[in-house]
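Take a look at this single chain in structure tokens; it is the form predicted on its own.
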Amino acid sequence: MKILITGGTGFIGSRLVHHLSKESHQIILLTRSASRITKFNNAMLTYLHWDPRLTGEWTKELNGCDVVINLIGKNIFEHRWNEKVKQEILNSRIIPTKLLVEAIARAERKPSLLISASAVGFYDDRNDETITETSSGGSDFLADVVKQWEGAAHEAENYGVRIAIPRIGLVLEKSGGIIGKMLLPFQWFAGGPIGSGRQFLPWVHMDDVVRGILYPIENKNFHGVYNLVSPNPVSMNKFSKTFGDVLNRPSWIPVPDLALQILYGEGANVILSGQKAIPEKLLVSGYQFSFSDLKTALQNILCS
């Protein structure tokens, strides 16, 4: 199978490529680094230079592709939010996605499937209300970004391409994400919940993120948006308590709202709010989660 991937060297993308490389695929990674070809496990990887703001030679690789996986997007917590950073967050998702779809439209032999990442930031904070894929979207900045991001991907349907859009939750992995930020304070006996602690966290283990992103490839009738989160979201208080229990550390020093607002500005609202989102569409389709229990997931990540 020939698979083209954007964002393949990032937090999620690198794990996805490692998983795919165990099989005999031809994988094209669009990256800003110089072009090169290498053999990785059983797969043949081609690293192809691209500027995600411009068309170029990379568009030719879409001819004959079976699947395109779009994971591109600036880390929303890389910098404190201001108007410039917010524009970069938006542009880093919308512009490359539109370019991909435009290139797909011009391809003589189009891919059969576009998997384009999204986020549970589509939904707003609704306390303990259960959120499914049929729930309405929010009205804040991040929700608007996600709506435009998904809208750009949906345009590929006009060219006969099946679309799958995983709304990814809070990814648990030792090398980054929320665990990367919380681990050191807990190790130094200074860990605790973030913000009020009452907000729900739509967490998901990295293994399920990878499997969930690839799920539509083998399931030909699966399409549209779907929540890629554990079926058991928990409050920040429970998450922090479980985190401490797994590490045999206390969870008693909360991170105040003000500290996050100083660090991230308006972006702090993403952390201080939450969504009790569940993966209804995946569950109905028969997807089996590798890690549906938080304690088991954290033990796998922190103790292995």
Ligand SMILES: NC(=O)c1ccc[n+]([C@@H]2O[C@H](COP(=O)([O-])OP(=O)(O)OC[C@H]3O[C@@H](n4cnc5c(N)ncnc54)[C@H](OP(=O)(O)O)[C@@H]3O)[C@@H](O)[C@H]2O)c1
Given for the second form:
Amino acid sequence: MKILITGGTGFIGSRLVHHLSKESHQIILLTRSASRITKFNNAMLTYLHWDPRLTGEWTKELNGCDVVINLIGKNIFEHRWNEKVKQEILNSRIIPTKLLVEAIARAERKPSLLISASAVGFYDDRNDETITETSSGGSDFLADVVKQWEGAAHEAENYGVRIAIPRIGLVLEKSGGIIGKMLLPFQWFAGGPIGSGRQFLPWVHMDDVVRGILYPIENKNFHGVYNLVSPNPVSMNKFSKTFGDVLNRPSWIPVPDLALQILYGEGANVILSGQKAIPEKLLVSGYQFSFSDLKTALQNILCS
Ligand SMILES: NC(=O)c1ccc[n+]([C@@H]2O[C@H](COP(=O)([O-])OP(=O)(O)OC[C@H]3O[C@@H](n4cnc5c(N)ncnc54)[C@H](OP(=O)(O)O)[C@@H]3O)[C@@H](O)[C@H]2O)c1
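Same protein, different state: after the form predicted on its own, show the form predicted in complex with the ligand.
The complete assembly is shown below, putting the previous chain first.
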């Protein structure tokens, strides 16, 4: 299969590319980084330079691809949010997604499937109310970004392309994400829940993120938006306690809202609020999670 990927150098993308390259797929990876291109090009994995704000030579590579996977986007915790950063968070998702769909529209041989990342930030915080794919969207900045981002991907359907839009939760993996941020304080006996502790974390193990993103490739009737989260979301208090138990450390020094707000500004709300989201669509379709229990997931990540 020939697969074109954006964001394939990132936290999720690099794991996904590693997985795909073991299965002998031909991968075209669009990246802004010239250094990666000279380092990694080989017969099965081609790094191609692109400016994700512009159309260009890369559109030729899209012609004849079987699947396009779109994982691009400025990391929402890279900088403290201000108007400029918020604009970058929006533009780095919407502009490339629109360009990809325009290129699909023009391609003579179109892909049969576009998988375009999204986030559970689509929903607002409803305390302990269970959220499924049919729940309505939120109204804050991130929810608005997600709606526009998904809307841009949905356009591909107008050209006969099946779309799959995973609303990804909080990804658990040792090298980054929330674990990367919590590990050091816990190792130094200074760990604890972030914020009120009552907010729900729609966590998901990286193995399930990779399998769940690729799931629509093998499952040809699967389409549209789906929650890519574990079936068992937990409160921040429970998450922190389990994290401590697995590391054999106490979970006793809470991180106050203010500390997060100083670091991330309005972006702190992403972690100070939460969603009790469940993967109803994946479960109904028969997807078997590799990790549906938090303790087992954390033991796998932190102790192996
Ligand atoms: N990680 C999570 O917990 C999580 C949760 C929900 C949703 N998601 C979504 O899933 C996708 C992948 O997540 P990730 O954590 O793997 O992302 P990531 O590592 O932060 O970034 C993915 C890639 O996006 C490109 N990129 C970064 N900043 C950019 C900018 N300002 N303009 C244009 N491109 C930029 C980079 O590719 P190049 O440098 O190669 O161009 C980068 O490798 C993202 O769209 C993210 O919003 C992630």
